[in-house]
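Read the single chain below, which is given as structure tokens and is the form predicted alone.
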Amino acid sequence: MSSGISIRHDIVPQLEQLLGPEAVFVSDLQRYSIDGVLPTAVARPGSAEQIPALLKIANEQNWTVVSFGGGTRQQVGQTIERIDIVLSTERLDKIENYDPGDLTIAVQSGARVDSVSTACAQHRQLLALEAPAGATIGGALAANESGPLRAGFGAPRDFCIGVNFVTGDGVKGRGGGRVVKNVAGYDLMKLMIGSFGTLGVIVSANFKLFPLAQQTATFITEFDSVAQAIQVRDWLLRSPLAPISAELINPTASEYLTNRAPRDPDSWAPEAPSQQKKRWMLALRFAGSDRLLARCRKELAFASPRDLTEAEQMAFWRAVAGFEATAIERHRNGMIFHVSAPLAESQNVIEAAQGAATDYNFVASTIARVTVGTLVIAFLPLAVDPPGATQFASAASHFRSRLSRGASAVVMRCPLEAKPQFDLWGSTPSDIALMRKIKRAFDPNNILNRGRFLVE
């Protein structure tokens, strides 16, 4: 069996063996296609510990193969150059320990985040992590998802206190644990979070909850333009407010939260809509007793903020953190950066992808997360006519000439056809020697998501 075809043959057959039939399918294959590469058979492990056996066959046999959760993140990065098994994760969806008394929880890498979220709210407690619709506990970890609570609790490192996973050689691997104070193998648990499934199968977490609070509070202060904006943020900073969540959304950015689909029966739409000039928005988040919130609105209402009801605040939080696939459904041939800056440069980056954005016939429309200097931005084109696949490259390479060294831009997604182009991930980083020495450790024969990096 020399060939590559003849080995993808036997595919099937050894994995009915492995998992059983019921757990092996090749029917429905679109739905688990990346960039319109389908896999020859999807596998659906019924426990963990039928991953390492899958994985070692699978280096054995030279069989190419992609995790799956819930297919949110699957267009990041170049082109996979093959797939011969999705390793679905499906599932592996039960809360393996829930102990409220503890703030802590571990959970299985194939639950949805929005179902456990809502087992700890039954409990008044809350799990800090904010991924899009649908995305599993393991797949928004491997993306290190960072939502709009960012700015209150931190990235999913911050309180992920535990990872089990399996490398691509078939090993089991854990770092962190159970409890809080555990930080035994914490740096290894870091390396695994935003690692796109390129070192290994991230098979269950743990994580340390925080209280739910009572109530929360949303503002909305409006600005003609980014400066002004900046401004308050530069003053909130220096104030004791502590906001959950603060984001600084540009005119266009807004029409996406805003003027939802007519399905959406729950929207969100600042008043008389028809009536207003867009304007650049700051939304902040706050949660607390009655006081605090009091405070909140007195310390703040030199910006004449606007106070959500509750039904609004939630309809608001939820268009924010569904943005990107909102924009996306609109525009299929829009790009999405992921940006990273120092906070004293955060209006640079927005007038920088303005000023990109327009000089290649896009739009651009940011929601910048301003206290924890991290940004989405997306590229929308303006034409009916798709962009050429070197106008996306152009557009990229403008835009990051304009960043500071101490700024990355990730394109997130973008066209098929205009991957090959550029670079998704930005410029080579400094220490590309030692994250290949890392993949061959994890992946000796470069079987996990083969061809997603470029460090391969």
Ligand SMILES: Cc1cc2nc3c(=O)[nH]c(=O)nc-3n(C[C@H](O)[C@H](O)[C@H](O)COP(=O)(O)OP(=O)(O)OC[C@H]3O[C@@H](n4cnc5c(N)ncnc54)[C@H](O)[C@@H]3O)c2cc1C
Second form
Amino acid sequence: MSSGISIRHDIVPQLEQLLGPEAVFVSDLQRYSIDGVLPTAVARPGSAEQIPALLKIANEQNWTVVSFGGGTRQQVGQTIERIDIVLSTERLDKIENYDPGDLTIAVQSGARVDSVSTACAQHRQLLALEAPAGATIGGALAANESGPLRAGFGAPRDFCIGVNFVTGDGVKGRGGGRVVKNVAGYDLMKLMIGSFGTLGVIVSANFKLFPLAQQTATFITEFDSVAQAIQVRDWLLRSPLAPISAELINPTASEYLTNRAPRDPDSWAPEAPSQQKKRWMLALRFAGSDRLLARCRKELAFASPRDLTEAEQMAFWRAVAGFEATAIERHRNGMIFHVSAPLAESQNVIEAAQGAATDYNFVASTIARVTVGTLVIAFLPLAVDPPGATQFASAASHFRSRLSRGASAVVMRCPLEAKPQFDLWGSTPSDIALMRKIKRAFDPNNILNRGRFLVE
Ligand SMILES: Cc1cc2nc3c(=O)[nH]c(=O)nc-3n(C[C@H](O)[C@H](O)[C@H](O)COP(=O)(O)OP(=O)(O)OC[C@H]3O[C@@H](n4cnc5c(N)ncnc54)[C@H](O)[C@@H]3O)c2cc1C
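The structure above corresponds to the form predicted alone; please give the structure of the form predicted in complex with the ligand next.
Next comes the full complex, this chain leading.
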């Protein structure tokens, strides 16, 4: 095998020969830089058929490749030391097949989540994939993230019914299928979803859609303590009510959802406290007929919630989905955790985050999806002195040490200089040996996203 350095000069001509000059570019590389590392070239295949050929040659030549969708989540993991090729899926943006009668859709991986959602909404159907503007189908699947709708519709693994992909060594693969009942190859599909582009390039995917609800209602109850809010959550879990979103929001996060005044993101000064004291908020969203919503209203009357108007609902849920972006916009040096924990541990996780954040001079801003056990927690440095790189590592380690073995806390974002100080993914999973074997089988020369993950 050739050494990466001597071959790199050949990348562009070889790519041009393979894909055509219109599919390769070396200008505007800044747009594709990841943690400040620029790629040598950007390849934009115009057809799915070009991807196996591209990966085969990259594999032979030891060119490192990063799949790139909208680029909204490229900061995840350790800094990649070298990027030979960014494989941008932007030209693979077609809806391949949409069968509204069957509630299924097949789309190429570079299609934008928002445009596919719009196409489905025209038929009063819902693609339950949530993602910020610009995010693509492939990126959303690779990151397997979910937002407030997870309570009602599950995570991408639950409603994606098939993926087509190409492994690191250029072999085409398929998991699942086009129909909802298909179960063959289900595990391969699950493997690709959430693998952050380390095992292969997702080329296209099929989804199960949901009918769009006639209407929704959102009820917000405020509490003085997390314990009181968790009591109502526990009641909800025992009740027949089935919210499509159920978010427990701590007082600092509720400040972010309501006080959107601009702020210098590099400032270390504490934010000016709002005039009104913020409290813990439990926000529940239900979807369905007038009758169903009336029943929810009646059952929840004991908690005296506020019933949001339609316009308030839209603004509120947009703010909840955009919480992470808002936190980082306002504090460029924030650290974002995605936590997954058993439901019985919700209160402990929230309190552990508050404790660890306070001990290391951060403030924890938390949104907890309390019927599914996932939490987005921002550690915001509010000290007048900027925190040192090791302070992020110490705060994370302290936080993780207070969680049970069944919980995980992944750092999705933190300042660049803090990244080498600690394991962003959390403790080494017990099945690491199996993960390494899978990685070797799918990407034998480790060309995909090299350096980002602990499985290498
Ligand atoms: C409610 C909600 C709010 C969110 N808010 C934020 C936020 O504020 N900030 C933020 O950074 N993220 C946020 N995310 C997460 C992020 O935007 C998603 O993960 C996004 O869908 C990624 O899509 P992308 O096209 O931008 O992927 P990219 O950022 O381009 O890539 C993400 C990962 O997927 C891999 N990848 C991309 N395309 C493919 C492919 N075709 N095949 C294989 N691997 C691929 C990449 O290599 C990379 O590892 C949010 C997600 C949700 C659900």
